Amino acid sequence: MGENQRKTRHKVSLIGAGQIGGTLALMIAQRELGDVVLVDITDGIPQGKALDLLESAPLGDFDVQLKGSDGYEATKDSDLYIVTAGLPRKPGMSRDDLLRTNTEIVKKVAENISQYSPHSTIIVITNPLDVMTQLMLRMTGFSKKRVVGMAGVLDTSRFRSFVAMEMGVSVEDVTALVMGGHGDSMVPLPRYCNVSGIPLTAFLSQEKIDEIVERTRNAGTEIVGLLKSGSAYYSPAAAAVEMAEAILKDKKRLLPCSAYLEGEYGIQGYYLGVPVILGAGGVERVIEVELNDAEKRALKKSLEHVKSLVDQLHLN
């Protein structure tokens, strides 16, 4: 492929080059959404990760290019750059735990990418993710619009995944909804959860109900608990691809997404995750869906929750 085809491609920049990192590279390079960088600070991984992916593309036929770096030229003019950068918990430890480590660190990842690519869009995935999300708008000065959170995306995955293993149906039929912070406030709305157009409440128990919702807000701790060292890496990664996929293909997709509120919801000041149109100019839109008293009981309580952890920083 000749010099200037290439550089018509995307180029998309992950840093943080460990678990969720390296499943990334692998899923945008197989859905060819553009060419990859993966960006970390233990020479060699990003590398070694970036050429075993590339020795793979003839065999899992794609055509993208992969590099791997231990700095921040090599993501230069970059379209989209997905942070995971920081610590992975542990078991007992919640998101919040990695405050002070992953602000440092994400400090760093955002002079950075203000430097290099001072036009592109943010994805971030660090935890914990609103605040990070928060801190990312702080330093980079971008646009609220251009710096995104992933965390709805993937508990409303595992929301659906939880009613379809419940209900011995597709998750493709399952359409599901979770707001609020990414953590143990979140804010599952079961009201807006049906199986192909037909209301959860036809088919499961008040009771059942709850048991999903409590096992979605634990999700990631019940993977923590079981992987011992680290996190959960596969579905993280999957939603921040399909982010990317809205972003970069312009797709306008209605996904829940950490973004900063400017009065949407009663909320200002603060990312939290919402639903929100996602395409090539970042949260395009917010969509304020109704909530009944109870579901804006337990926004306003995962809000006061990202508050404590913002104020610590004093990022307000």
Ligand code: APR
Given for the second form:
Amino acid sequence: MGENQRKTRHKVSLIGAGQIGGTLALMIAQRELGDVVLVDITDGIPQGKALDLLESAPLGDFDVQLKGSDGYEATKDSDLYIVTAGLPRKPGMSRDDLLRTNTEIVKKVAENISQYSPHSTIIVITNPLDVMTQLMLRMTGFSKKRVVGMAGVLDTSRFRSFVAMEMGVSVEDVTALVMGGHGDSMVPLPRYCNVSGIPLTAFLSQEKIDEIVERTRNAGTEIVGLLKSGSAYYSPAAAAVEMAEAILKDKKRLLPCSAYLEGEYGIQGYYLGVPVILGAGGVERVIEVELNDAEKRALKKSLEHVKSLVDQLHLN
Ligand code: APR
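Structure of the form predicted together with adenosine-5-diphosphoribose, please, following the form predicted alone?
All chains and molecules follow, beginning with the one already shown.
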């Protein structure tokens, strides 16, 4: 019986067992999305976190296996990888400052994933996000549907939280959409935000909406400023789990993700945050919504920023 259960369960490998990796392991186990393997270069950390979580299973009521490792063999035949390996930001740093260090790390991770699980799907979280996702695509040679970046779900969740706080309504009733690159040039789209179907503009002044847009843009930096020793981890982990669930359960969720564009929104050959359908096939479809001139300009500016980083790595 135990053996049969193991065979039918998904296998999720988390590369990087730091703040986000550890939180991901907990959330994935609690939702019983699959067996979890944690991998990190710091020996003892993935093993320790996995064992600690395993010992909480009788209290958390979850029946999944958790394993920690300093090598990739344990990840063999994973259905899904979530990659956080790399350095996080410190105060005063932008996500772009991580480019050089994290490039070398992501290259190594990509080599190992293609060797051990050539048919897997990969969610990238390592920053600078859109560029690291493009690097992962190039280095693995996977189909573009199988390599997706986590940014929009987090940025949208931040926007929704601020709207709910401002209005004193449930976060459940607020929907929103944030597109573009994961950085200062992200493109929150208040026009596509509503509260139980009622447009945001019916409740909040333009000035208030602009404030929320600005706070969303700086939300990651606000957390870095408070934590001082690293960047946000609860909300990035929760956002990636939302995506993981959509893929593993083939939910066909419509979520904003960093996806490889080949003509959509007039963009060719770059990763950028757009609404997509996320299911068992990975990024199954990119959804093209109508943008007004100001929104198109903001998206173009965001693309220019991502392009400048991609060009530094000579990825195109
Ligand atoms: N292989 C595996 N793990 C690695 C490697 C590698 N080559 N290099 C570094 N790591 C591990 C580190 O040892 C560390 O445990 O990645 C982990 C990163 O964890 P944290 O430093 O706690 O950072 P975290 O907050 O989890 O953020 C990770 O996500 O949001 C982004 O900007 C953030 O790029 C950063 C990443």
